[in-house]
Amino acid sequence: MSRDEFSGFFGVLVATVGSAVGLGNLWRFPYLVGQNGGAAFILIYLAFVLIICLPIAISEFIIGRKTRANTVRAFQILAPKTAWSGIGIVGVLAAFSILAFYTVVGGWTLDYLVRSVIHIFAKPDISALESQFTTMVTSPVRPIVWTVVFMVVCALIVMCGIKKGIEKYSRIMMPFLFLMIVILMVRSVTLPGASEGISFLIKPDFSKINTSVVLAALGQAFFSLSLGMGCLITYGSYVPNKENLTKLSFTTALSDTLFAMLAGLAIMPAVFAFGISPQEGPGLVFIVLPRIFAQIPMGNVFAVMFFVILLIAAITSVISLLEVVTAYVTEKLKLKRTVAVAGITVIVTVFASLSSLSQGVLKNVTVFGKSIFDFFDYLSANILLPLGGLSIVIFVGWYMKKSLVYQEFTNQGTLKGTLFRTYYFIIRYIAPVAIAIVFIDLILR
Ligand code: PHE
């Protein structure tokens, strides 16, 4: 059976940008910026994206397209009978770890969306908005039900395959997503009092920087670009041979960063305009934004719009996470796609249910001092993804033959490959050293 493929550059791009742009941009980025001192955090983040993450994205695509296999098999093909395929296995585990908390936020989003549609003509009651987030996350059933609904939607898309599933839905949803975030951003920056929020985003205060801020920026860069866990290896395995991997990685990184900035500009000015603390944490977009929407003209419409944006962004990312596991399971166990996806969905739902209860019934259960939800988040973004990224650059930079890397980089010599030397230098020296320093510093602290 021939392997499914994306249809061309635009198809791969929307799918990859769809994977990259997600709750990471709209929910995680704004609250991290808020907690870690604003503009200074953003600058470090940008440096990581450009210098470290971009070359890693190219490396993942190279591994994927060269081997045309799932992320575990890809390493087995390139390094037979070695332990390198462990990178792939850890990647699959990271996918589970992310899905375990990410789908819960997807569930919250659906809950909020449905409620904002129902109340679109109602006059908002601000005092009730205060408690609605807590009521929702502490309920024993509601978050689970919505998480399951959300998971099923994503599973159905992945069941349809690459071209007819992932690519098709990304093509429809991504342009719409972009348009809506721009409208929301314009609304936010034109609110009276927005300027304080804007300066929070552009005026750096370097006194706020310490190791954990730097690690948070590194983790967020990996998380936001879907790196370090085989997502781009998997998508890369469906990229047609004639497409330029450097251009693809660059456009993805640029779009993702642009999107994060738009999200920051859509959220922070409003937060400041209404005198809310930017340090609210994971609840930021769920607690703060509804209060803001309640106070602006046509706020209900903007509320619906925002949760639609969040939902679309979450779906196109979750399908990429599901695809990492699906490709592995279907190819390893020779299962039909539908069967594999159904099985994975059940397993993810079990873990997600646990983390969805971690602010309510399971509040007292902690793993390494963190709630179940926070544990999965921290484990994946701050540990598994950077370690995965480190292993990937060492693999491509030091284990793979340089000529092989060059061939794939230049599409078998048909592209000029002007940037190859810079790229190769970074993955061999700069990226591994930089990631290692962040980790060593963290351990020694
Ligand atoms: N990049 C996604 C986001 O920003 C999350 C993600 C991480 C998706 C890793 C796939 C792999 O929301």
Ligand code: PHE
The other form holds:
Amino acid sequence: MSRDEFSGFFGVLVATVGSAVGLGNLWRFPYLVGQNGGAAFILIYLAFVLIICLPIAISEFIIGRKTRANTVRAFQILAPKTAWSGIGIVGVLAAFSILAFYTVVGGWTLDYLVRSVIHIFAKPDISALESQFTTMVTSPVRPIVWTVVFMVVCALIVMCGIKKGIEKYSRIMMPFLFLMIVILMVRSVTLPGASEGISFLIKPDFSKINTSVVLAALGQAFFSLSLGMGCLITYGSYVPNKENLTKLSFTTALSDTLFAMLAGLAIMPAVFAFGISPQEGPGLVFIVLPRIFAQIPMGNVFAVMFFVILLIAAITSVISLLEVVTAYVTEKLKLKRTVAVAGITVIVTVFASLSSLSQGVLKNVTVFGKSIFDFFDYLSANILLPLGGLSIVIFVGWYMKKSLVYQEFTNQGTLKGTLFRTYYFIIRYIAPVAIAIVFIDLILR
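Since the one above is the form predicted in complex with this ligand, can you give the form predicted alone too?
The following holds one chain only.
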């Protein structure tokens, strides 16, 4: 079966950045910054991205491009008749687990986009906004309808393939996404009283650093770049041989971090300008920001813009996760892409509907003491992703032949590979320890 391929560097870049840039940047990063002391957290986060996460991203790309296969088959090729293929299975399960709850949040975003268009958030009544959010997420019908719409949009893109689907639409969505977040940032930083929020993001207070802050920064850096879930291995299998994987990984990490910073500047100055605590947590996006939009000139326009940004970020992340499962199913079962995507979409929608209902009518149904939504969140974030990431660095650093890793790192010797020794040292010794520490911390919480 012939495999599709990205057209070139920019095509694979916008796709991989789209995978990395998601709700984690717009929703999780700002409130983690708020809860962990601002600029000091950001500096630690940036250090982890550069020192640990970048080498892991390169490793995933190396595995994908070397094998030209889905995330399970890749390990079967590199380590035939061994248990290493289990790493690929972990990646597919992680992608599916994330889809089972992430798509629900994508549906919420669609709902809020429509609400912002019809001026539902015209009054800054915090109790009314909280009530609206609770009513929406606990409804047995409305969020499921929006989740189905969201899934159909993502499925149609993936059905079109790599070049004509994922790359084509990423080329449109990602530049638009960055343009809109810049506009929103300019509006935020020019609000009266925004300077305190800017200072919060750029002036580090190192007295706030403790073990939990360091672990939170490492965890966010790891998850923000879509590591351990098979996305970069799968996308790497579509990368042309001529492309520099180190350059691609660095540019992806840089773009993802830049977007996270822009998101912080688009949200935190506005939060401080209206005297709201930066430690609001997960409710920041769906409750606090609508309250802010209701109080600024042309706030409805900026509300629409924000939820469009959130929606695009959710779509680009979901299509990468959907592609992980699709690549495995099409190559394993020899199915046509359209048939595989349609089947996977139906199954994901069923589990996503259960996750949605667990916020309301199924709230008393638990899996290991957690709601269905929280179970998929915990399973992916606390177990499958760190387990997959840890296994990958051990595999590349200790199992794969160093010569094979070097060949892909240097594009078969056509590149100098100046940083190869540094990269290889990190993959063998530093990354495994760092991920193991985060893994243990997540499990013990």
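None of these values were measured; they are calculated from a predicted model. C-alpha atoms forming the largest set that superposes within 1.5 Å between two forms make up the rigid core. Positions refer to the first chain, counted from 1.
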Self-check item: Core-aligned C-alpha movement of Ser371 between these two forms reaching 2 Å
Solution: yes
Exercise. Align on the rigid core first; then say whether the Cα of Val182 has moved by at least 2 Å between these two forms.
Key: no
